[in-house]
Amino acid sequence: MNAVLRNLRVVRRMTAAEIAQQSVYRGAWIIFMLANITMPIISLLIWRTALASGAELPVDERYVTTYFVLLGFVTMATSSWMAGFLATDIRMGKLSSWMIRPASLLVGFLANNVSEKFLKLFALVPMIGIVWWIFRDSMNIPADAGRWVLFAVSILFGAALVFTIDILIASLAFWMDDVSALVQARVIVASVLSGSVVPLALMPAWSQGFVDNQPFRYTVSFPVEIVAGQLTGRELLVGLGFQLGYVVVFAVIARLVWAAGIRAYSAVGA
């Protein structure tokens, strides 16, 4: 428990200096969170016009509305970053410095994780207001409190599961040269099975099974369901289960790793 507040403790003063040195990029979050949410518009518009013409979607106007506006948020949200950097400082040797001080490496990259998200709240929020303004009459606007607390907790969850899948990839540095084809890997396979390109509900019939389930569905695509979608209470809890359920089975895979991966460490100074 000790070590857990300790570690907390790191975590909330390096996330505040990592804000102070970031606060310098103001202009380029503006910038990034502009092409974040580029995309998911171009798409709803896209989606919007095929309804209009009369395609036969299985959800309606209202779904695809609220889904492609709440996207760029719980994209931005829900991502990380890390793997690269990591997977260098691992093979270039930056380990060893951190090896000796009482906090670890991927506390770091978790305070630079929280401080640029909490950035960028700030430049993305405002766009999504006013794209949420524009379409406000075509969206599902859940009056429950109760589900906007589910979305909440399921944006964690989702970031949680991502970060842990990007320390599985970039432990693999320590036995790997290179794990960039890796890492650009995850993210060609997680655009698309996350529902960040299309909306799972927009899967072939013959998919779902496999769709509905997959760890990817449950970092960005479930979590906007819960606000879009009709999902019933059996739902969101089986739905809340299964990404808690995938958060401690990557947690756990990703720790044996990078333990089994420091113990082989080797590097000058290590």
The other form holds:
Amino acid sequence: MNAVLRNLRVVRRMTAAEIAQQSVYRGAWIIFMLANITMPIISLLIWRTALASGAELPVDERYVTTYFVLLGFVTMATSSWMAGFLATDIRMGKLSSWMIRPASLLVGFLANNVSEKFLKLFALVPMIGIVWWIFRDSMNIPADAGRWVLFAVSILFGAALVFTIDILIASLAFWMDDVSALVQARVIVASVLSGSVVPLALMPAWSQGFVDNQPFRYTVSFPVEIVAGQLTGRELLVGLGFQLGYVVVFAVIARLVWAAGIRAYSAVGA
Amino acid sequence: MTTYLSDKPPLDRTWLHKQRRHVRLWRRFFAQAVVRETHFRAHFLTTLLVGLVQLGLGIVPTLLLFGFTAEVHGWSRAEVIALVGVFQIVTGLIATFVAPNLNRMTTYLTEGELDGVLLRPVSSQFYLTLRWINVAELTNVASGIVVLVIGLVQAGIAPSLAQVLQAVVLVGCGLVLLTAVWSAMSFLAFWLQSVNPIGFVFLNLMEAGRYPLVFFPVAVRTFLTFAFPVAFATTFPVQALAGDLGWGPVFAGLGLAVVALLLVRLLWRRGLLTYSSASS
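Same protein, different condition: the form predicted alone was shown, now please give the form predicted together with the partner chain.
Then the entire complex follows, led off by the chain already shown.
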């Protein structure tokens, strides 16, 4: 228990330090977030056009609109970008200096993740707000606060899931020289299977069984569906259960691989 | 045999000779890039593979969309696939010739590398925009041509020579226009110091070029034609191949390209005036 509390304190301090440091790049964050919402807006316009010209989609205009307006926010909130950096730190032996410190190297990456997301919010939320206002007449806005609480919880789970997948991929750097191809492969696979390019509801019928249950759905699509879709109480519970299950499973695997990696680690220059 | 010691005519400074010198220089850049690429065959292979996967994924939304409907605003699936082919060609050309340079703009300005460029007897803007070439990306141009041909055959379009000419000129204009826009965005580095993420915005906006112009609301169409002219690079060439376009848009594209080049030139000059070297 003491160790957990100490780690939390370290994360809080490091996050504060990171925020102070990263605030220098205010202009860059705004530009990054502009890029972040560009794709969802393009997709939104395309699918609304398809609907307007008579395409028979399995979902209605409200679903599509709400989905793509929220998409930019959720992809940012659950994203992780550390795999490449962590792999470099392992390969270049930077891990060595962390092994004699009273906190894990991963704590540093966690602090970096939290602080950058916090700063990005200031740039992203106003942009999403504007898009929301433009399409306010065809948005699904659940009235009960419970949905929004579930939405927030599900985003937290999703963020944890993406983060652990990243640790898992980067940990392979203990044995491989270069994981950049793996990182790229994950980005490509995730872009389709997470629902960040096309809503999973629009995937062909024959793929639904697989698409609905694979882990990437719970990194982006599921949180958005909580607000945009008409998930029943049962579906919500099952979904959250699945999401939590994936977080636990991936966390256990990542923990094992990381521990094995640390044992196998022989640093350059150490 | 001429050596460096033998008498040489002085650099000819007439306008025409200057242009010829730059073309000759660019040929050297290209030859050097090809030689370099032969040293990194793994890079060539990964670029090819990644390009193919991205091409496949890029078609996914289009295929899904046309699973629900036969045509959208007069565009059939085959025509949109032809358009994706043109998009792949254009993005491949930009990734080959332009992106490797403009992505370095921040380093040029913040590390003082621009100093070295300004001392050379070439146009600094030419050097900064076209010095580096990523030959491996040409594989994406090749795969784009294949997709374009598949789309055209499926759509039953057999363009005449004049129509092909129109399309090629339009793609050329689109390339010049998009390069000008990206250059202008990068040259903002003179005033903002760091513009590294500008490339992300540019490439994300480019994605709109995967779809025909008429798929967007009117306001967005205007934006994609005049402000961020990706329409000239993808929609118009495909329309030209289908024979739906007269020479009007072709000349409009040429005119816009000249205007854009002049504006970027102006911006570059203004930017240079504010440049105070980072190293001295």
